[in-house]
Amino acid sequence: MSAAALSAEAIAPRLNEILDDCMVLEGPLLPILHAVQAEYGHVPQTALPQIADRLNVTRAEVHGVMSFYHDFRQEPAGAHVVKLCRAEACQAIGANRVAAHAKKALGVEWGGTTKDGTVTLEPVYCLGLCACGPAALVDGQVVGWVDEKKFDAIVGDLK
């Protein structure tokens, strides 16, 4: 569902269910944001006032938490998400070169989605694969020893 189609009225019934489910938790904001993103593929801006109201916090506080954590999206991601490790260990063995190639090959910057909606490219800071770097996370699956050729093969398989 596109971000434009998610009016406050359209999401209110399901958002109320999510809020009801999560309000029993201690510190429910993060679980709420995760559940909303799981439901819609991102956290629609139209959901923030309802979340803030239910939690008795400001919309700015909800937005601040959402924007602090890099995994929350304000717009839907592409059909596939490729995250490239940006940590120092991967950078030391070629991650900067792979990142530059990836951005050029896809025609996007960090957080961008290809024009056809196929791939979203995101940075991630350490996947714990330092011995196998440069590393990537492709649709939740870890991939080691990523170079430009392997990146092209990965993206080719996604299309």
Contents of the next structure:
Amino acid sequence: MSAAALSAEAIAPRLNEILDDCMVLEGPLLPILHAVQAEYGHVPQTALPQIADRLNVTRAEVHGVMSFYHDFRQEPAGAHVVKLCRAEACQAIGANRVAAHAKKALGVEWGGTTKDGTVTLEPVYCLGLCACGPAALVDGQVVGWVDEKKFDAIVGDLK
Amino acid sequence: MMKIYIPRDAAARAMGADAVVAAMQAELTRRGMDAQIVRNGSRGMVWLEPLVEVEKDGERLAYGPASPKDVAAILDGNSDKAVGRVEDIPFFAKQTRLTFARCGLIDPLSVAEYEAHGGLKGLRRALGMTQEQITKETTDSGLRGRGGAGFPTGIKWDTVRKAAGPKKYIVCNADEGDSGTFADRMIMEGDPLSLIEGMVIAAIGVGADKGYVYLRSEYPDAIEVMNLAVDAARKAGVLGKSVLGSAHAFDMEIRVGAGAYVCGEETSLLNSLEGKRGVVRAKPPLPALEGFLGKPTVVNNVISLATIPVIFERGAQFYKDFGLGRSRGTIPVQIAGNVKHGGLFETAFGMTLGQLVDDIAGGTAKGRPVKAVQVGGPLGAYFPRSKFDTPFGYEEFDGQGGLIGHAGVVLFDDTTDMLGMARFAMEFCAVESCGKCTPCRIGAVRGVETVDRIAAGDATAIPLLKDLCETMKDGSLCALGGFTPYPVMSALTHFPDDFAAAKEAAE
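I've shown you the form predicted alone. Could you give me the structure of the form predicted in complex with the partner chain?
Every component of the complex follows; first up is the chain already shown.
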């Protein structure tokens, strides 16, 4: 998406609809941020003033909330997001080995996106798949027993 | 008509259940067979997932782990994946299923099937009781908070009941972030109506008319099922302006978290639900008196609430008769990590850790010796084999320098580097700290550095690590900073060789 497409003016009408939907909720800010991210793939900084204005809080407060949570992105991710579990139960069955392989295969560190923009690799701390680890979440789909071979197959399908 | 059960549980899907469903549908069409595919919850034996069950002529037979190429033989009844009746599989037969009685058995979104298996009986009974009787019944059952703290649920409810109204809330903590735990996820995906019924009973007991489930974003499948279940409950009149035709109004929403582990702590959860940064609040005031939006609020874990229906259906005494010491009823133990037979094992309190690890789980995946078991998530202690005679109970684990937490049991084999696990505990605390209190925010960062010094052979850093853990334990505002010393200190105390070996290597 171009910078112009994400200018405050360009996103205002859709953002207004999201705000209308969410303002009926008690404690609406997280649902708003989730909805904005679902719409644009990240939370554009240009959205913050309008959100702050509607909630009658400062822009700094909205930024403070969005930056507290791991889920909300300030920048767009790659076309696909692969989250690998780093938690203890998955470590017990080889998650560190798979993570090292994944970083090498993609040529990125945690949070990085491949040069061609295809895959973003992120850590996740527990997917509740602790008896079939190492576990991964690939574009929102759960995958169990992820070894090096399965990881390569997953990435191969994405490319 | 023939019914074919193929779980929609995330663990089953992670192992390929959706592909099995597609293959099964194609095969049924090819044969022109009339059969209904039900997406049930998981029966809890993860090593058998996807577990396909075929119900024909009143008999329900299981096949697992099933793959798409097995479906033809399964329909012919001659598949080599046959495991007989689920109820006869030792892992299942040895359980006492109260909270999870319906999980995996029924269609999770069918209110009619839920009722046919004892659902809503508890709610109907509660509707005939006074608020005081409801909180007393809960107290009498001996139920304690299954999120980990173990606080008596009925006493919490009674505090909210007595608090000044009129606006009160029921908040379900479904931010199950502890590694090695998946009971909340399983019940939400497999029997979501039991959680909803539990929340309605809580609401009637304390006089609340609105509820929230704060559900972590890492559980996309549970979010989907819970939203569908809330819709189904509304249509059936379980939720709404008149609960089952009574004078009570109660409705609820599913709210999605945003990837912060600390939001599993109840006060930071409330801040997050209000749309703020998920920082911990100082207590007092208790959430029971000043919780969501400053109003009296019941904050309970998923399993605590999902256990309420069976308590009200069968009576407090029935539930209380299970258990050990002050730990009453059953606990869904989640066996995970490097394990042969992993999954959910619901049992009365009192089974020893060794029985769970050796007899039930069958040890590690490839048969290597078990080196350590972490009980209670990332903030739980690592137990060596010498402590395997500890019975599963709140006080019993506390007495051994551990905690049962949310009852996750994670097995590690003899190749595990315990210094590495201690370092990870500090690293995780540093990543997830909300930043409000200094011992956690700064301590965790210093903790990683100190463990690295030990790894580099600096033995003088060991007393420093102990001292740091002491400070974090005594000085942190919540369990994140306060309990991170459990895994760190237990690793150092019980596996000193892993810390000394690093020293020798450096010399």
